[in-house]
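Here's a solo chain for you in structure tokens, the form predicted alone.
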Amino acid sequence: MVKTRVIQNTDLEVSSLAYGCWRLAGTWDKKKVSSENLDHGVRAVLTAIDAGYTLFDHADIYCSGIAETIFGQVLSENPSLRDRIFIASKCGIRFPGNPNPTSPQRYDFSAEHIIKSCEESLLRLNTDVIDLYQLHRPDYLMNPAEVANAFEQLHKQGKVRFFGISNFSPSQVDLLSRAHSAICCTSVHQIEISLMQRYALEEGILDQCMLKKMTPLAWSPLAGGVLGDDYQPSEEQFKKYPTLKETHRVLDKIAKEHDTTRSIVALAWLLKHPAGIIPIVGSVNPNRIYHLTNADDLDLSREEWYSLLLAARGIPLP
């Protein structure tokens, strides 16, 4: 059974692994979603709930809202589940052609867009409130006061309980905090972090999470699958991750010593960090959904943790 942890600055006690819903539709192209895709997505959500995941991560852009719609179908057919789970979603990314054919790709933290996006997500998710609502990627035109006003309105109306950010730099976090609003005391920071992507560890982002009492949510904790069990990388992936072969070797060595698997060790590496990282796993394979919950039971030693870090770095520590 998945263990739990409390998200800082909130009263939310959630599973220590979150379930990422970006693959629920089986595709990013909403025109290609079939009835089989929809059924598969529903089964994946129900499997994750049965496996003990209670925090579910969404975004308005996941298959253009179809992923949220699939989740909303689950809640419509099983309304009692809402009291057992916590819903997170994100806004702020706008694709080319939205709303006009000439509109460019952009990020949008205008109050109008934040509020509109939230209300549309609520409808798709078939719920009255989103537990954690996050800004997806930093808008270079972000006005902290305008963001705070949007947050305060959504919170006052009971549409959002707590707020967070995603993919922000430390300076952007500090900028938002200058809104001098209690609502802008964000609860989570969703970041890409894995053995193969360590910038949050090396550039002060995890340090800032600890200082500001923000819980880190780790997207792509298995580096897009390359740290998954029995994964055979292509030559292109070896070029992208020059230390991958050695990282696999050390992962497999530690996994053998603990009678477990590569993916479990890779997730346990994140769970060991004192910032209280919550990895977001996104498999729709039922066996993997269950299997990954075993990461909670593996407590790596400091020696094992650093052996993995050194393998992934490929160079000695300073």
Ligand SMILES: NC(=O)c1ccc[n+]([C@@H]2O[C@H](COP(=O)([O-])OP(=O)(O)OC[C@H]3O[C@@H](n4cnc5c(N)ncnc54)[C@H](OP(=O)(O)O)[C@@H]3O)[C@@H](O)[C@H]2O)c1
Contents of the next structure:
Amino acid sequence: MVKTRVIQNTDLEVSSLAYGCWRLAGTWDKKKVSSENLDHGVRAVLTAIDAGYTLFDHADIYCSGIAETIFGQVLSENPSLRDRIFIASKCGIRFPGNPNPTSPQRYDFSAEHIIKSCEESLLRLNTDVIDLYQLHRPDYLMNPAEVANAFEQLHKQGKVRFFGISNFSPSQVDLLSRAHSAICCTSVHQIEISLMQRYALEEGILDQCMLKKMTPLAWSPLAGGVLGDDYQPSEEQFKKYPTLKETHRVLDKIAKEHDTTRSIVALAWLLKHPAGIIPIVGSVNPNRIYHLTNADDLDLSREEWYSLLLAARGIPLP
Ligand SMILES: NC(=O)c1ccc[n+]([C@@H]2O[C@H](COP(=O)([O-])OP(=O)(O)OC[C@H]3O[C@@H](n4cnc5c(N)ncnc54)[C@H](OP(=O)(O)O)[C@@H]3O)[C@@H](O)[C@H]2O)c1
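Could you present the same protein in the form predicted together with this ligand, rather than the form predicted alone shown above?
Let's see the whole complex now, leading with the same chain.
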């Protein structure tokens, strides 16, 4: 049974682990999606619901909207599911060639883009309302008042219940939060955090979440799989994460002591933090989807938590 957590500043009581829909279509390239990919994506969503995840994370760009369409298909075939789950999505990243062939890669928090993107996601997801709508990556041209107006409009029209951000620096969070009304404040901050990616811990982002009562959602909580059970990292990945071997060793030692697995310990390391991190599980493999729900049953000791931190840092604490 997956435990629940209330997202701060909201009445959303969600599973303590979220399910991420980025990889649902099995590819980034819309043109390469086969009917097998679509069926596999539908099965992954149904498995995640059956396993007890109730918070589902999307973005308009995941396989150019196909991930949201797969999810929308599940909802259209099983309408009663909508009342049992919470849907998060994101906007703000624009790929090159959109809308014109010469358009560059960019971020876009214009009110026009936020509103249009949200309305398109609602259609693809086959729902009337998105529970949590997040800004994907900070737009260097962000005008906080314009963003706040777009949020107000979407909220007043009943299209979005609560808002969030992703990958913001603390100063960008401050800037945006000054422009918000109480109703449209940001409730979640979606950040990259795992044993292999700790800047949110070290650069004040988690502190700010606690201060502002924002719930952190952890993307790539297994560092894209390298902290997964039986994962064989490539030479390139060992170069990217020089402390990976030692981190695996300590994860496996702790896992053995608790009669569990490496990936469970890696997620439990996130769940231990007092900011109330919700890891977003990204696997589309049914066995892993079920297995990872066990992570919230493991309460690491402070000693275990620090042993893992030290292994991942590779250098002693100051
Ligand atoms: N806000 C942002 O900028 C941002 C960026 C990236 C992601 N996200 C969100 O975060 C979610 C999770 O990201 P993620 O997919 O990178 O998370 P992750 O859980 O760190 O990685 C999942 C990947 O690892 C693979 N894997 C290999 N061995 C595994 C094992 N033993 N256990 C579990 N996974 C294993 C999975 O493959 P299998 O499917 O074969 O298990 C899958 O491809 C995304 O779906 C998305 O919602 C947000």
